[in-house]
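In the form predicted on its own, a lone chain appears below as structure tokens.
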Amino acid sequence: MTTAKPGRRGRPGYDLESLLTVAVKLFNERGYDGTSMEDLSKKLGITKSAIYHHVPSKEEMLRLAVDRALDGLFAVADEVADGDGPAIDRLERLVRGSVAVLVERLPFVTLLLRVRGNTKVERAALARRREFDRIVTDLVKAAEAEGDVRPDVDPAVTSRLLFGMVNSLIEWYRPRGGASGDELADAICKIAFSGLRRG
């Protein structure tokens, strides 16, 4: 498979990183299928051949973008897996770390959560998302076995509800003037791990 070369430069003013930023913005606005290379070249003010100097295809741009989100999430999952302590604490660290990735890489995570499996790249991204979901579910199961999570809700449902809360941030969170990533993580963890009722 041909991949883009991160250090490669083309026309002045654009490198792979800035091109990817614009592409992800358009993919999020118009949908991946609804964005053509012609749309990208117009938005960037460069020719399609100048884009191809950086990246071989639109699909490769999508792969780079969703991998940016997935690599961040899996880095957090690996860190949690290598850690020690009760499973409930590791689950909370995973939630907090995932919120940090979402805040830091918001456009990329937004795109990841909108892929539907229409291309090979999208199907690969969905497979990695399922793998991440399994990691979360396994942590919930471990926390349940340790007596820290209620046993009357299916662990897979618990993990989906928990990360449904995290993933909903893409719909309403705006970096400017909003809560910080730490404040968002605190709010989600308080609701998820302590509940809404006052003690």
Contents of the next structure:
2 protein chains.
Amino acid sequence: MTTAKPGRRGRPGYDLESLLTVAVKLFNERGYDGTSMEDLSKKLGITKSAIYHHVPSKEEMLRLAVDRALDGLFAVADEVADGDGPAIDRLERLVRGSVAVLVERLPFVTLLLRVRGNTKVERAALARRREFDRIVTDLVKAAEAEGDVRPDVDPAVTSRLLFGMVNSLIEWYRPRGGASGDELADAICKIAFSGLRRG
Amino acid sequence: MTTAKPGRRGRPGYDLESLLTVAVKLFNERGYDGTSMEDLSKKLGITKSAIYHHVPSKEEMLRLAVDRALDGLFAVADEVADGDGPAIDRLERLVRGSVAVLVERLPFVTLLLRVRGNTKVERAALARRREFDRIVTDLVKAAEAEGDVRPDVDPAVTSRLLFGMVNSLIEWYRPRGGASGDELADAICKIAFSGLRRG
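Shown: the form predicted on its own; wanted: the form predicted together with another copy of the chain:
Next comes the full complex, and the chain you just saw is listed first.
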């Protein structure tokens, strides 16, 4: 149950990164509330004080993990906001960039999307998610104002449905043996922007 | 904390239906694993043996609840399978009918979609969900074979993304003050079948 390398004795060599990877996996399996520092200590095969050497609390691990997801998504949003071109093209770039973040940081985004708001860290994460939703909605509105998006769907509903597709990846996407992130982004953009129906 | 009617004394009059409603709400708030019969007994204001009078176990409540969602979805699927017309139209009817089930049975579908497979009941629910996914995928394939759906997206991925949109409702749809089920179904079908892009 330890990750000690062959030939190495004593306490396995976790750093913050590898510790976080194990913690996030456990949080996703059992729920954040359902995972105790005791569970984590057993899973890692190190003492609780060895964990506290790296990170002050379970909640701080949660914060680091959901920020890993949120920082990725906001980096894409900032890049798109600074970019030129029609809003509909920027919206497509935002969708493609978000899919790339989901695929690259799947366990972190999974954890983020399951956050329910029971703690301060979770409420802060939900507030940042709402901010991201607003950015998407504003882009849909801008694309509609530019005449590129159909005017008969509500921009807020559209942005929810668009990211409903993107976020569903956490439920069914398996990195090994499945489609690549680019292929998934292509499929989402074809369906969302041009529709399933054959022209 | 009890639901005793005014003027009525003693044990509040739960039947299986009202007991299930409270249980599902609690399961959705705290997670199924995180909710004990003790929690439920406190929330209902009745003893555990009063609960057991209606239902033999917590897992049986879960089974009744997720079947409420699954039976609704399969009723729509059966209706569509027995129907006539092009597969693309039947696919649209399946999407519309599923949205109606989600909106009408929101807490039950929410619980179903969060099931992770830790118990026998949960694994049975996941198996029925996979069966439903196959029905959707087969309809997408049929619509593609009839030349009505673009051939450049994988039918399995398409069915996941389509129901990614539908299922996202459990995350953001609020029955009061929001769009109606029909309006949501319209928005989903417009985006998924015709695309966001204008003309």
